[in-house]
Amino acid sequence: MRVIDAMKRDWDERARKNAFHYIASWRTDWDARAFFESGEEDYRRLVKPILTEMNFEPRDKCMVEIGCGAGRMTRVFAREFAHVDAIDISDEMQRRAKEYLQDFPNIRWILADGATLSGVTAESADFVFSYLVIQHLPSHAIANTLLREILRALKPGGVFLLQFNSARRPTMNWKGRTAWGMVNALWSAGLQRAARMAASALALDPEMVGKSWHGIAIESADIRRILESAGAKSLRLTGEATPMAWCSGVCGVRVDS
């Protein structure tokens, strides 16, 4: 698919330019120590409370991290879990992650195809996590496929925690929307070089051009519908109608198991 190829190219180029920034874009001046410490802080803030609430003990468990990037949170996952499948569409991102995390033999690096978890065996994961990833997916069809793949990968009783954008209204003003609309129209037409040149001329970051960055918003009701139809139970949604929405739940026992 052309859109998948574009996603890979975009994220490889972002990794070459400034991998840490495009993973955690609230800073441009990350050093390795601060970058990985931020991942540990996000684990304590975002992940550990949910696992504790669900009486989930990670010590002997296997987990899947969707969108591992340069390993910002992968390092803490590898310390907490027995095994980590670290998945990303960008070979360049993973190359950097492997360099930083070469002392962790319990990480399996999987280069994704952008829509599925084809490298992950069905019913093999106790926990699946995704943060700052689904919001960048360029189409609802790809998001739908990925959400169903998450349930396929989980063991019955396995837990998932996913962040997504469910904002109903744009977060930028009309001038910003107009500028980005022009630039992204060039990107969608396959004119990536022209789109980046136009972005630079408009004082926009050329590496944030295209739907592989701006992505899609998904209604919380749609997330619920897709996941429940795939077998999810005990769904909990927070941050609805905001860019920082979360969904957690449990994979139900499959009828054909």
Ligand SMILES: C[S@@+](CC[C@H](N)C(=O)[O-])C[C@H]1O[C@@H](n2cnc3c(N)ncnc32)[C@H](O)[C@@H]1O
The other form holds:
Amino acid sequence: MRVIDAMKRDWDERARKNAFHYIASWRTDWDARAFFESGEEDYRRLVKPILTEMNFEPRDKCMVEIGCGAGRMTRVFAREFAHVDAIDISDEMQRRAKEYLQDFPNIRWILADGATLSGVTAESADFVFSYLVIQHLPSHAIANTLLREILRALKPGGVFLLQFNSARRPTMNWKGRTAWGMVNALWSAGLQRAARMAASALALDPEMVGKSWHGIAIESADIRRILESAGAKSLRLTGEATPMAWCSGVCGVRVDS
Ligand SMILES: C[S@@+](CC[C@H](N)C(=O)[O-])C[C@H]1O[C@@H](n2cnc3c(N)ncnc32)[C@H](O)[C@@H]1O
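What would the structure be for the form predicted together with the ligand, rather than the form predicted alone?
Below is the entire complex, every chain and molecule, led by the chain shown above.
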């Protein structure tokens, strides 16, 4: 199975099992109200200060949200911006988002192919945002393509804000890595049942065995190199070498390759 098909299958499965939890895994007892309020809180905490600093006024502007999930932050984006292109690889996630956000005619739902923003018109976005998505991508090649696509989608002068994992050291301790190493080895050997049983015995989530869940880390220097080579300017990087790294900047003169 192609890695992109596996990504889509896994996110669809997570949506069916417990969409709110797999999107925002810091809580298990989400109800819809708390879930969408957490999206508003994240907008106030993570997005608004950056936009204000960049003198960016969202009213009348178009934005793209990559990895919208069940619409946790899409709702507040649809209130703040004139138009939102809400993109996700999982139609199961998007189905839930559409149900919750059916009163927002200014959201266009786009099913992603996993690496490009092919449904988004070139130079159509004033703002591109992504949170808790790039950290799950299974390869640097896919991340590279997606990052370049962001610059394609942005108007010159448009702004982006992206979260990614730039932890140099694995976020799991040695015990976690050893346990997952054993479980993954059983899975790779074709022993699916044994792998799930071993995961349960080791207090790991058996549903996560063999999944595309553990994504890549990207060095901040690499993010900078990729984005700048695609035409990004005024890059600002925070949280370097941590799982919660951020990169913001502006789309400058386009460099077509
Ligand atoms: C952890 S959730 C975060 C959702 C949302 N950003 C939030 O903060 O509520 C990750 C979402 O990204 C989507 N996703 C994963 N890989 C993707 C890709 N390559 N392209 C588009 N969406 C992707 C998943 O389907 C899932 O809905």
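Residue numbers count along the first chain shown, from 1. Predicted, not measured: the structure shown is a model, and the values here were computed from it. Note that the rigid core is defined as the largest set of C-alphas that superpose within 1.5 Å between two forms.
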With both forms fit on the core, is the shift of the CA atom of L46 between the two forms 2 Å or larger? no
2 Å or more on the CA of K61 between the two forms, with the rigid core superposed, yes or no? no
Determine whether the C-alpha of M197 shifts by 2 Å or more between the two forms once the rigid core is superposed. yes
